[in-house]
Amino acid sequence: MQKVCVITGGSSGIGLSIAQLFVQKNYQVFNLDLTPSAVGVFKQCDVSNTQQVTKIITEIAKEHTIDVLVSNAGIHYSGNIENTTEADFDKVFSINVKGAYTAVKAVLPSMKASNKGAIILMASDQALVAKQNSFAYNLSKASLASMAKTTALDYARYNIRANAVCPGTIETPLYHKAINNYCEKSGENKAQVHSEEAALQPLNRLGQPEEVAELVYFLASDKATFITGSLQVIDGGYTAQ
């Protein structure tokens, strides 16, 4: 029987690479995203809308056993605590944290019924270390790390595993958008900033979405059945410094 993977934010960047890899591995992939994608079965969804997420996942679960959830949808926001408005804070948390909370909660009945499942939350190296001008984003990613740990403990008796993947600087559209925003505000040269970002990594380069996808697939696979409640860092050595 074909296994089923539900992914949020699977239409671009890391999410798209994950969706593509799971399709290649013969999974039936359901992609919940605002932006259409030809990879997998596209379900238009605003992950900050609790009712929408719950409805879509519940409908999927009526027809399929959900084997894997990859909660990947997220947004970036730059700013320290003083520069972060309440509206900005709420937006980051409604997508990055509430979106994950809702997706995890919605897949659990299906996973409990089958007595198995793998949940992968897309956190960040910022779940482990702080970065400047990243108050809300940093806080949201630390929240996902905590969610992975508590979910792992609460649902281990159902053979449901939960882990967080913590990428460092990965070259995605989200990365380029963040760099563009920074350069617009600072007036700095994008090529120079891009080169400086690569130089910050011990491996002297940025990570690629496909590399993160391989880690996510491993965590979802039967080769990782004793891994749960973990924070899996994939950052080119950045947090080891």
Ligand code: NAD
Given for the second form:
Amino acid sequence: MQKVCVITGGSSGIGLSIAQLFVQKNYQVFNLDLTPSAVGVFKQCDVSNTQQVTKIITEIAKEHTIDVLVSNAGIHYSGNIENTTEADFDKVFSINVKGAYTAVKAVLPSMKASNKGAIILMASDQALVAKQNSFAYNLSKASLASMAKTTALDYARYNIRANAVCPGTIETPLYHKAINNYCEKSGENKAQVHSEEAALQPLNRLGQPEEVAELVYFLASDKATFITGSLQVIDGGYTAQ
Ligand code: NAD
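Form predicted in complex with this ligand structure, per the form predicted alone context:
Following is the full complex, with the preceding chain placed first.
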């Protein structure tokens, strides 16, 4: 029977590569995103809207057993604690953390009923090490690492595995947006900043979304049946320093 993967934020960057790989591996993919994509079955959804997420996933679960959830939708925000407004803080948390909480909660009844399931939360290397001027984002990604661990413990009895993936700097539209914002504010040259960013990674390059997709696919597969509650770093060696 065709396996089912629900992904959030599958229309761009890392999420798009994941959706493409799962489709290629013959999964039925449901993509909950703000912006449409031709890959998988698109479901228009704002992950910060609890009712929308719950309704869409509950409807999918009426027709299908959900094998995999990839909670990937996320936004970046630059700012230290003082210049992060309450509204900015709430926005980052409502998408990055509450969005994941709602999606995980919504897939659990289907996974519990089938006594299996794989949940992958897209955290970041910033779950493990802080980066400057990234207060709300750092905090949100550390929360996802904790969400993976606590979900792994609470649902191990149902054979449901939960892991967090912690990518380093990956070349996606989000990355380019963050660099553009930085250069606009600092007046620095984008090509220069880009090569400096690559030089920060021990492998001397940025990661590609396809590389993260391969890790997510492995974690969802039957080759990873003893892996749960883990933080999987994929960062070109950045956090080994
Ligand atoms: P991206 O901006 O290219 O893609 C993000 C996707 O999420 C988009 O399709 C966007 O429409 C969707 N999205 C955003 N807000 C949403 C919302 N409220 N509801 C539904 N969908 C929404 O970003 P990316 O770089 O591919 O990042 C994907 C994930 O990986 C994010 O959680 C990000 O924090 C994480 N991450 C990225 C990097 C990196 O360097 N690019 C590193 C570590 C972790």
